[in-house]
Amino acid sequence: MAGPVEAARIRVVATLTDVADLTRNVGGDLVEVQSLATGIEDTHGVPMKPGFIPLLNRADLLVLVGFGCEHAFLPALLEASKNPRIQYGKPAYVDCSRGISPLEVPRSTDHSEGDVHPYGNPHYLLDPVLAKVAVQNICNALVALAPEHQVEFLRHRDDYLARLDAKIIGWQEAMKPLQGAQFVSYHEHWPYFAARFGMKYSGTIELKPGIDPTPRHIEQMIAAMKAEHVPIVVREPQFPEKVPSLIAKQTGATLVKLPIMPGGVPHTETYLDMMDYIVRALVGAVPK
C-alpha cells in the first residue's frame, strides 16, 4: 500500500525526456513524472502506445516542449485522454516554450517545404540558457497547482538553476576552441546550440525537414563541405548512419553521434549529463 506522501504526489506526464528531467528536479519528491518518450525516438514522432491514454487520463499536469514539437502525436492523445485538466489553454497544460523567441519561423508552411514548424524551430532546449526559461515555466505551474509547496518548489528550482549556471560556465569555456567551427547535421536540431556556443551551422543532410536526401543533394553537400573545410558531421541517433558516415568519409570530417534529448545515447539519462556528453563529443571531434 502506498504511503501518504507517495499517494499525494503530483502526477505529471511529460512528452519528452528533457522536460521530464527538468520537472523532476523542480518537483523533487512531491512529483511523480512519466515521460512519453524514452530518448531514442524522433521528437516529432513518438510512437503512440495504449498505456499513454490512462497515464494522461490521471495526470494532474502535462509538460511539453511546445512550438509544435509534439504536433504529430500529442493532440490525438489529449483528445483520447478525456482529461479536462490538461487540455490546451488550461493551467495544467504547461508549454515550456512560453517566453522564448523562436528561431527559424517559416515564411511559408506549404508542404512542399517539408515538415516545417509553423511556430519556429522547437529544439531550443539544446541551448542550456533557454532551458532556464523552461525550468521557470515548470516551477510556475507547480506552484499554481500546489501553492502549499511553494517553498519547496522554489528551493528546488534555485538549487537546480545554480547547478545549471555552473555547468553553463564550464561548457562555454570548453567550447571556446570551436568558436566559428562549421558543422552539418542530419536534421535541423542545432540552431539554438550553434547560436549559444558560436558555431556555424552549414546545413542539413535532409533535403528538407522530414524529407530524405537525394543523391544530388548529397553530392552538393560533399562538394560544399570540401570547399569550406567543414570538420564535423552530426548524426542524431534517430536517423540511419549510412549517409552521414558516407559524407564524413568523403569529406574527411569527423562523424559525431549526438543525442537530442536525455537517454538518446548511453550515459545521458539527465539533461546535464546529455549536455556534458554533447560538449565533450564536439570538443573531441576537432583536432587540437
Contents of the next structure:
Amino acid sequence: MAGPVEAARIRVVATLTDVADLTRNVGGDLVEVQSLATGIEDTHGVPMKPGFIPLLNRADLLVLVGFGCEHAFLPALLEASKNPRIQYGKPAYVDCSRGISPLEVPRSTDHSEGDVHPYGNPHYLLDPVLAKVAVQNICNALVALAPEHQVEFLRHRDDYLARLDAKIIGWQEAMKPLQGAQFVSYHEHWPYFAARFGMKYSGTIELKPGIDPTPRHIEQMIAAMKAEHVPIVVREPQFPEKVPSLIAKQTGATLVKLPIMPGGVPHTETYLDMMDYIVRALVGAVPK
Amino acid sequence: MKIRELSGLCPVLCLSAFVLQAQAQVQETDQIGQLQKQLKQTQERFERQQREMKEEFERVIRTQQAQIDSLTKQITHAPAPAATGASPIQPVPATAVTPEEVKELSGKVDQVVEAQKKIRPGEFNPSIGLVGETVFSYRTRGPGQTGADRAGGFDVHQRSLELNLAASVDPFAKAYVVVNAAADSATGEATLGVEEAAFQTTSLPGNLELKAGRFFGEFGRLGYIHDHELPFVNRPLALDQYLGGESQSDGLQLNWLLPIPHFVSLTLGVGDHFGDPKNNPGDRRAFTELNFWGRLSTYLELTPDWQIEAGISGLWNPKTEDRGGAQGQPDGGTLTERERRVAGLDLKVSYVPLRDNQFRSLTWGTELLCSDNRYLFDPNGSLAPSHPSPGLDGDEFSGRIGSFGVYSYVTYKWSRQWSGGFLFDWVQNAQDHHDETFAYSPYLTLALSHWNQVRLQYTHTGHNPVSGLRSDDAIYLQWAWIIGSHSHGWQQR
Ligand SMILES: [Zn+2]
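Right, the form predicted on its own is done; let's see the coordinates for the form predicted together with its partner chain.
What follows is the entire complex, opening with the chain shown before.
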C-alpha cells in the first residue's frame, strides 16, 4: 500500500465528520483525511485530546465548519499544534462557511446570549444545498494547495455535486408531507434544515445555545407545544434523553432521534447516508 | 631531433585543426536544426495545452450550467425563497428582477458598505477578560493555632480580581498579561500585582515555542493554573510546600513538540525564581543562582473515552544561599537553604465520553513531589539575624533533607452544571520531614454557566504533632465569575 502515491497524499485534518466526508469525496485518493470528531460528539464539544496534536502538527490542510462551531476546542488545539500553515487566516485554514450568510446572528456579542453561536448559527451543513458551498470551498483549497491535480479535484467535485443534486431532489420530494410541520429540538441545530425543507422550527429545549433549560422554560415550552399541536420533538443523541422524552410524552409529540453529523447514529457514515436517515426518520414520524 | 619530430608533427596539427573546425561547423548547423526542432515541439505543446485548457474550460462551463439548471429546477420545487434565508448559490431567474430593482438594491448595498467604512481606533485592542473570585469561609481555629493565612471564624476574602489581556504582537508572536488585584491576607487591602506578562512565539520552526517574560513555568499539572481554574478551592499543600504556590518565574521557557506521531512534549526553562520568593542575588547573580526546570509529558489513549496523561518534572536551583536566608528553628538553631531540588510525577486519568462529555465525565489527578534540598545547619543559631554578631562560628555543617508530598483528587461530573469530588493532601515539610500534614476536602461545584461558578468545600486539616499545629475544620463557599473574553489555552484544558 505504502507506495509513492501514499507518500504524496495531502494530509487533511477535518474537525467534524461532515466536512471530513465532503473532503474525502473531493480529494479522492489524493488526500488522507482524519477527522477529530468520530461523529457521536456534540459539534461544539469534541474533547481536546493530546493525540490530536501530532495530527494537526503534520496536517497540510485543516477543514472546519466555521461560524465559531469549533470555538470550544479548536483554538487551543491549533495553538498547541505548532503548525504555522494551518493557523487562522492561512490558506490551509479552510473555513467551509465562507460565502454562506449565517442565520440567527445575535444582536450583540454578549454572554447573555449564551456562548456557542456568537457568529450566527453554525449548523448550515444540515441544509444539503449549503453543503454544496462547503464542497466548493474544500475544492478551492485543494486546488490551491495542489494545482497539478486540479483536473481530478474538479472532476470529483462535479461527480459529487451531481450525486448530491440528485439526492436533494429526492429529499425535497420525500419531505413534501412535512411542509409547514412544526418541531422542536434540544439544541438549535435545525434552522437551515427547516428553511430548506419548509418545516417550522418552533424552538429549542435549551434555554440558549449551550445553556440548559430552566424548569420554567420547559413548562412554557410544553404549554406552547400543546397549544400549537407541535407533532415532533427532535432529540440529538449528544444530549440527555430525559427532558426531550418528558416533553414528548406530555405533549403527545413523537420523539425522533436524529444525527447532527455523519456517524451520529449507526448507518450514517457518509453525509448522504446521514441526510437520507434524517429525511426517512422525519417522514416516518408524521402520521400519513 | 626534437625539431624534426616537431616539423613532422606540424602538418598533423594543421590537419587536425582543420578537421576540428569542420566538425565545429557541422555541430553548429546541427544545433540550429535542433533548436528549430525544439521550437516546433514547444509550439506544438503550447497549442495542445491551449486546446486542452479550452476543452476543460468548456466542460466546466457545461457542468456549471447543468448545476444551475438543476438548481433552477429545485427552486420551482422548493418553498418560497424568502423562507430559506441563506442560500447564496441559488440563482434567481433573470426575468424576476427589473433594472430599477437592481439599481435600488445596489444603492442599498452601497449604503451598507459606506456604513462599514468607519475609523475604529480600538480595532487593534487586545482581548480583555476579567475574573472575580470571592471566598466566604468559616474556620474553627485562628491562624495562631493552624498556621493558616486567614482569620478563624467567619471570613470573606476577595481573593482575586484578575485582568487578562491578550493579543498578537505581529505575525510571529503573541503576548498576554495577567494583572491581579489580590487582597492581602492580613489587611484585606488589595495590591495590584503582575502575575504574568509574557511574550510567546507562534511560528518558530522545528516545532518549537519560546516564551519569555513573567509566566507560570511548567512543572507538574496544577502548578501553572490560576487559582480560580483549580478543580477545588485551595492550591494543594504539596504545591504550596515545594513550589511556593503558583510556579511563577521571570525567565525563558522553550517547548518542543516531538515530531513523531505520538504526543510527547518537552519543556525546558530558566528563570530567576520559581514559585517561591525571588532569590536575593546581592551584588551579583551567579549563573548557578538561576532556577532550571523541565517537564516531559505524554499521553495514552486507553479507549476512545478513557485516557491517561503523564508527566515528569524537575526543578534545580544549584545555589540558593540567599533564598530566605538563615531561618530560625524551634530548637534555637538556624537552617539556610543552599541548594533546591524538586522532582515531580504527575498523572491524570480521565473518562471523557465522546458522546456526552458535557454532561458526564470523571477525572482522577495525582501529583507526587519529592524535595531533596541541601541546607546549612547551624545548631547554636549563630547565623540568626537576631544574633548580636551573626556569622559562622564553627558548629555549622551541611546536609540534605529529603521529603515528599502528594495530592490526589477525583472529580465526577454528572450533569452540565453539577460536579463533585474529593481531594486528599499529604505533605512533609521540606525542612523537616518528620513534620507531616494531611488534609482532605470533599467539594461540590455548581457551574451555572461557563462563566459563573459556585463551589462548596469542606476541608479537614489534621493535627500536626511535630509543629504543634492544631487540627482545623473549614467550610468554603467560593464564587468565581468571568466577564469579557475568556479562552482556555492548551495548558488549562
Ligand atoms: Zn450549535
